[in-house]
Every structure is written in structure tokens, then in C-alpha cells.
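The form predicted alone is given below as one chain in C-alpha cells.
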Amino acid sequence: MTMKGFSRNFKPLEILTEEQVEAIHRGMLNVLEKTGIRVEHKRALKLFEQNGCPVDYDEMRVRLPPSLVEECLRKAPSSFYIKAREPENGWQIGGNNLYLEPFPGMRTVDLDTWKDRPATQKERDEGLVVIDALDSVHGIGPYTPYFDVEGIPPAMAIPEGIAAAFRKSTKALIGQGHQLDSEIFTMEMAKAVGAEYAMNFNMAPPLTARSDIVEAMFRTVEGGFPVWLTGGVTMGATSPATIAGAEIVNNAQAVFSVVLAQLIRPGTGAVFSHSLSFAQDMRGGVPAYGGIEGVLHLVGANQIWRKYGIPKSAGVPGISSSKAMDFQCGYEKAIGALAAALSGSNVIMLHGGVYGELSWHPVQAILDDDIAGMIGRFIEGIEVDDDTLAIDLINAVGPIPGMYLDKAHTREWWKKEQFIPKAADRLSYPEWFGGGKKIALDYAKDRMEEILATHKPKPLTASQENEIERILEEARAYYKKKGMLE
């Protein structure tokens, strides 16, 4: 059993030309065999030398031949399978299937005066409980959504994160971090409870892989869990100015992590992770985080990596450079989110976040689940047999004074043509007038409450909550062996 997401049913949008797309991939199968990755990590080193590739040691450089980056591609699936602590949410990624997950942030945001500050754990445990109780939210992304937490050290921040979002949801877990060792932690976790995760991999641009990176890739595509590939580029700081020349950047860096994961096992499941790649504002010297570039240069990778076959997720439409959860924050939001869903992305990270990785609210997740379902909606397009042509009904109905209300047509088929949002205003103009005059933030902040009140996350077990405050109890101590922790 798998977890319902969304299926795209129409072609994906594409924006290159197919000779476009060939001069993108030779472009960067050129830069991988010319200039190739720095690879700070030995036995990486010693794997690629074994494998054909031209090593040099004193600068730690890789250089990939074309035919093992092709071969390397050919052995990553197209398709695979990320087990839930509950069977029935597990993802099959790949192929037209579509899941939303969040988006993370560091920290919370004061919906009065938009001030970010560290979320409390109260807090961190309420967003949980909101993300598992949305409906288009089907799994949860890195930092389970915070990294910032009161009471909580740095060094523990990623595993007391996985523990928590593994007591407050039954949903699957992807794309999680690997800092500071934590993959040695959060993977027995996963294992204590019958689930596994796609471990984020955040290549260094330009074209470097950072020693831990390496380690943590070693650890966990040994440990057979999947892994997810961010390339991350920001155009005209860590790559060209032009998107094209940023797509040959980021994807080289992507495919070289495809190429480590397919030799140290080849078969393990990949994603692309479209998710950190924005033009520079050159006015003010930080990305333009929901900005149309990224969006376009989000497209055009979805289009490269069909030719590829691998799965890909979308993390531009996460966030926003607005501060505040506002008609920009909402626009920069959904114009991308549709737009990645249009050309394939098989994972959109949505929910939730506000101002880049900064700031994230379960608020502003409510908002976005209504942008989520109708995006939804959209992609499963128009179902057109006899039942929803309708001929003989509207033969049968004629015209004026004929009307479709009272149909049972109509009352069958209403609720399956239509989305309908739990956080938009849709009442009459009098209505909403009379009855407070409220906006979109106003409902989602009710229903927040509304969740907190009534939605229960399934518990763990009395064994996998015992096992898993074990297991913390290991990397408290690793931690402080290590002189991170007091």
C-alpha cells in the first residue's frame, strides 16, 4: 500500500527544445571529464580512481568520464519505494505521481509583528500535528520543520527533530539532513520503527563535495536507505548568471552524487532535489527566493532529468522573499508550486514556509494546502467519457426554464469536479460582511486551532518510544564525547 498523492495525467510542460536539452547534458558531461568535482573524502577519491576516473590527490579532484556518468544514470531507478512507520503512507516515487511535503524553516515567526524567533518544542510538536492532519500533505521534509529549538543544542537538533516527527506522525519521512553525523542516529531510528528516509545530500558550489557529505552519503547508501540529491546553486554567485549556464552547474553537481551513490550501490534509489537553486539580487546581494528565474530554471531541470529517468523534487516554491504571510508570499508560492507540478517535479516541499529557510509557521502550512489541493486538482485534468459529457442530460434539461440543480447528476458529480478550500473566503459579499469580514488568515488560524483540538496523532509504541529515547541517549552521549554538548 502507498500513500495517495496526486497523478499528473496530461503531458509535462516542457520549455527546451529537444536539441536544447543535448547541448545542457553535453555541457555538463564536458565539465564533469574537464574540470571535474573536489572531492574532499579518501576513500571517495580511491572508489573513483578504481572505477576509471583520472584522480588527483593533492588538489582532491575527480574527473568523470562520459560513459560512467551515463552508465552510472542508466543503473539509478525510475521508480521506488520509501517506507512509512505506517504501511499505507509509504511513497512510490517516480513516474506521474505527485506528493507535497513541507518546506523547512529554522525558525518560528510572530504572526502580530513577523519578528522570528526559536520555536519551542511545544511549538515544533503543534506543527507536527498540523502537518499530519492536512490532507495534501503527504510526508514530512528536513528539520521536521524546525532546526531552532529552545532547549534543544545544536549538535542534537537533527535527531531530536526525526524522534519527534516520528512520535507526532505516522507520515513518511524524506529528505532529511546529515549533519554532524546525525545519519548514524536518525537511520536506527528508522529502523526502530519499521520506516526508512531519503537522506538530503546538499552538494557545495561550486563543484565540491564536502568531506561530511561524502561520509554521510558512504553511511547511508550502505545502510540501504535512498538518498536525496540537492545541487543548490545561486545564479551569478555560485554559478553562471544564466540559467542555462546555472543548470550545467547544478546538474553536474547532482550527477556526480548519482554516479557516488551508484558505485558504492548500484541500484540505490536517487531524487533530483531541485531546492536551493535562485538567482542573486544583485540590488541586495541575497537570492531572490521566489523569483521567476528560479522557477524557469526549476522547468528546464525537471525536463533534463526526465531524460535521465530519475525522480525529482521542487523545493523553489517553498518559500517566498516576503517576510510576512502576504499576497507576495502567497503568489511567489503558487505560481511555482504549479509550475513544478506542470513539468513532472514527482515531490513539490511547500507547506509551511515563509521567508527563505528562515521563518516557517503551521499557519501559513494551512494556507498552502489549499494551493497544494488545487494544484491537485489541476493536474489530474478533465475526465471525459459518457457519464461526464452529460449529452442526454442536457438533451433531457434544455433550456430556460431548465436547470441542473436538482439533478442527480449534479449531486454525484460536484464534489468530485471541484476542490474545495478550507482556508479561502468564498461567501457572498453580504455574508462576509456581516460576518466579520474574514480573510484566508483568519480561517487558517481557526483551523489551527481546530486541528490542535481535535486531530491525534497515532503514538509510537511503548517499545519504539523506548527505543528511539535510546537511541537519543546514544547521541547525547556521542555528543558530548565529541565536546558538543555540556
Second form
Amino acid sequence: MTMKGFSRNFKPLEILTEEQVEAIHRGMLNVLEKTGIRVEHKRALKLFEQNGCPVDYDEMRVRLPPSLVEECLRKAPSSFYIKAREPENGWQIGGNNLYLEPFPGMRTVDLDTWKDRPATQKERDEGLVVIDALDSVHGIGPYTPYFDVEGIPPAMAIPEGIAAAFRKSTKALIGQGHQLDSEIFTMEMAKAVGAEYAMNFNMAPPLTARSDIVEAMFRTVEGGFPVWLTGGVTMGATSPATIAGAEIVNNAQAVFSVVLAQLIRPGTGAVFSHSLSFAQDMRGGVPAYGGIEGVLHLVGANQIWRKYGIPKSAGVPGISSSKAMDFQCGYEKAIGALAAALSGSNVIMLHGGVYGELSWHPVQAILDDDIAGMIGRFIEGIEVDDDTLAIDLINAVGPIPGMYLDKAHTREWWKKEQFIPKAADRLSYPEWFGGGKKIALDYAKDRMEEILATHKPKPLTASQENEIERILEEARAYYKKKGMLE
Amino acid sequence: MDEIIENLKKAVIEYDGEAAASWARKAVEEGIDPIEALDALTVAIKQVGDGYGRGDLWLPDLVGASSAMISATPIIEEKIKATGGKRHKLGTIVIGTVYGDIHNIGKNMVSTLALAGGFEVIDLGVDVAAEKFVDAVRKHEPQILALSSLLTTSAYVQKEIIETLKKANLREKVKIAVGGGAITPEFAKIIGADEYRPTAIAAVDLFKEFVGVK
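Would you mind generating the form predicted together with the partner chain now that we have the form predicted alone?
Below is the entire complex, every chain and molecule, led by the chain shown above.
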């Protein structure tokens, strides 16, 4: 049993020629062979050396022969299953499947002033309830929804966040983050509730793998869990300013990650997580979130990774440069999400993210639910058969006064063909003025209240709850011992 | 002599590190007053910094000019040291991104604009441990310590640095400014920093306030 996501029923969008794909691929192989990757982890360097890679221990540099790279790309499965707390919510990732999940934010935002502030634990739990309730949220991504929560010390941010996600939702936990060895506790919690998770492996651009992340990769892959190879470059800052050059740096990092995972355990499930590649904003110094260059980079990467036969996730559509849930936030996210879906992303991180990775709100998640629904409907495409062509019906109805509203065919088909947004205004002018001039944001706020009043996520069993609490205690003791917790 | 000074300025304005280093060596060889040479570099970087402030120039211009200046300054500073001279500066800043965090763009912007503003900047880089900050404060005796972090986990390292400074009896010797994506004004107060600023330009204005320059 698997979570039903969306399916793309037509050819993916391609914006590169075969020659261009090949040129970027060859460039990536060249960089991995010539310059390689700085790997700040001795055991990993040894593993590469044992597999025929030239290793410079002083520079902590490994150079990857193209033959090994291509062999490891072949070993990674093109589709695999990730178990959720409830079996029917597990993900079969790959192929034409599209799943959506939230994009996290550090803090919450005030809906009147748009000021960001740490979320309360109640707000975090409410965010998770909304996530659990939304049909277009198929799983839960990293650091979701918040990672700056009042009363939770930074060392416990991830263990407490994972515990809350398991407590408030039965959906699959996908691409979970880690810090300070937190993957030890994430794996334990996942096992305690009969689930799996995929571990976020974040390279540091350009071309660097930090020791903590490599250690986390060893732990999770040896623990039998799949990996989420999260890349991301800032074009003009951590990669060339050109999109083609940025594809090479980002792909070199992610392909290196595939190789490492396959060397640790051949056949390990891996997802190329395009995550966050944006242009550098050359004024303020932060990435240009929501910029169209990031979308181009994503669409190009999707085409290249389809050739590698590895499932693909997109983070670019999850966030905007806008601080408010406004027109800009909407168009930046929607354009990115549609382009991701059209070009074959298997996962899109979308719901709830507002500005950068700094803010999140359940009302935004509800607005994004409509974007997700529209995109899901779009990629299903146009069904063409005798029934949908309806030639007999058209001939039977004929010209005016013929009409279709009273026909059985209409009653049968309209709901299959139409997506009905839940927070969009579709009233007439008189109705709209008479009804208080509500806009999408108002409808989304109403819907949040309704969800919080009515949606009750399925709780953990008593023994699962005990286990989660025991693991949290274990984590607290671990960080106290390390002096990270008072 | 004027030609060398002009070429030093030109090298920075044209983002040419090799030329800047080569004209700096020439200045030393020709016996040009190293203070005057350093002032020329400062004038040039200020010109670029002002252009950035006005919106005519962009981040790559700012960082490019800064790199060019950094190629030339050690050559000239060595000469100043040898001759026992004293450079003109508004003050000294020790800056770095704290331990556990490798984000350097915001920190580099502050560094460059501070340099352009007339400060001596000791940039410790990224992923800098508390002890390293404390050692640098002890060694360089700066008026200002500027700490950057973009991650929530590393934000708390700033607190640790301030605590370590207190233990070493150095806290009162420096003004501490904090910044970065994970930092808020409220957080700055909680950890005992003096001030928080949200942008690089505001940070340099703050540094000037710290040393009593308007």
C-alpha cells in the first residue's frame, strides 16, 4: 500500500538538447576527477581509496574516476519505498509519481504585522495538525514546521521536532535533517513507530563534505535507511554565476553523495534533492529566493538526473523572497512548483514556507494546498477517449437552445475534470462586496480554524508513545553529557 | 611616485589583485611612505564601498575590490611595521563566523565595508571556535568584536564566546556586535552582546558609533 500522490501523464518538459546534457555531464565528471571533493572524514577517505580513488589525506581530497562514478549511478535504484507510521502512507518514490511535502521555516510569522518570532510548542503542534489534514501534503520534510521553538534548546530541536511529527501525523517522514548526531535518535524513533525516513545529506558548496554530515551518512546508510542528497548552490557565490556552471558544481556534489552512499552500501535508495539553488542577490547578499534562475537550474537538473535514473526532489518552489503571504509569495512559489512538476520532479517541497528558510505558517500551507491541487490536476493531463471526446453527446445537444448542464455526462465528468480550490475567491462582484470582500488569505485563515477545530490526527499507541519519550530522554542525557544541554 | 599611488588605487578599483600586489611591492621598493600607500588603498576601497552604498556597484564589485586590496595590504603593512609607523584607522575589528557555521557571505560583506569605512579588520574566517576569538581579542586588542551566525544551533555559540571572554576578563575591553540570519535584536540582548544590526551597511554605521565617529 502506498500514499496516492499525483501522476504525470505526459512527457516531461525538456529545455536542454542532448548535446547540452552531455556537456554538463562531462563537465561534472571532469570536476570530480580533476579537482574532486574535500571530504573532512578519514573513514570516508579510506573507503574511497579502497575503491580505487586517488586520495590526498593532507588536503582531505578525493578524486573520483569517471568509471566509478558511472558504476555507482547505475547501482542506485530508480524507485524505492519509504515506510510511514501507517502503511498506506508509505511512499513509492520514482517514475512518474509526484509527492508534495511542506517546506520548513525557522520561525512563525504574525499575520498582521508579518513579524517573525519563535513558534510556541502549541503553534508547532497546530502546524503539524494542519499538515496532517491537508490531502495534498503527502509526507513531512525536514525541520518541519519550525526549528526555532520556544522552550526547546537548540541541541534538542531535531529530536523534539521528529517526536512531534510522529505524534501529530501518520504521514511519511521524508528527507529529515540532522545536527549534532541527532540521526541516532531519529532512526530510533522511526523504528519505534514502524517507519523509515530518508536522511538529508547536505554538502557544503563548493565541493566540500563536512565531517558531521559524512558521519551521519555512515550511520544512516549502515542502519539501512535511504538518503536524501540535498545540494544547493548560490549562483555567483558558491558556484559560477552561469546556470550551466552551477549545474556542474551542484551535480558534482550530489553525484559524489550517490557514490559515497553506494560504496557504504550498494543499492541504497537515494534521492537527488535539488533543494535550494538560487542566484545570489547581488545587492543584499542573500540568495534570490523565488527567482526564475533557480527554476531554470531546477528544470535543467531534472532533465540530467532523469538520465541518471535517480528520483528527484525540488525545494526551490518552497520559499519566496517576500516576507508577507502576498502576490509575490504566490507567484514565486507557483511558477517554481509548476515548472518542477512539468519537468519531472518526484517530490516538491512546497507547503507553508514563506521567506527564505526563515518563516513558515499553516495559513500559507493552506494557500499552497491550492497551488498543489492545481498542479496535481495539471500533470494528470487531458484524458482523451470516446467518453471524454463526447462526440455523440455534442451531436445530440446541437446548437442553442441545447446545453450540457442537465446531462448525465456532465454530472459524471465535471468533478473528475475540475479541481476546486478551497481558499480561492470565485464569487460574483455583488456576492463578493456583500460578503465582506474576502480574499484568498481570509479563506485560508477560516480553513485553518476549521481544521484545528475538527481534525484529530491518529495518536501513537501507548507503547509507541512510551518509546518516543524514552528516546527523547536518551537524547537529553546524550546532549547533557556533551555539555550542550543544561 | 604619484604614478605608483595612482596605480595602487586603480588596481583596487579595477578588482586586479595581481596588479595591486605588484604595485604594493613597487611602492615598498621605491621607498614610498607606506602610510601613504595604505591610505591610497583605503581611498580606493572607500570609493567602491560608496558606489555599493549608492546602488551603482554590486556585491561582486565590492568583494572583488576587497580581494584586490587584501592582496596588497600585507606587503605594505610589513613595511609599516619595519619602519615603526602607525597607520590611520578608525579602530580595529575582529570578525568571524562562529563555530559550527560556515556561511561567509554576510560576514565578508561586513568585513569589506568596514575596511572601506577605514577600520583595520582582522577576519578570522568561518567555523571559528570561542578560544580563537578570545585569543584574537587578546592579541589584537580590538575595540570591536563582530560575530556572525546563520544557523540556530551556531547562534548559541555566540553566547559561549561572550561567556569565555568574561572568564578571561576581556568582555569589558570590546564592544560586541552580532548579526546573521539566525539572530534577532532580542536574542542579542539575551546572550549579552552590545548590539545587533540586520545589514552590513548598518553594521559599519554601528562600528563608527562604537568608536565615536559619526
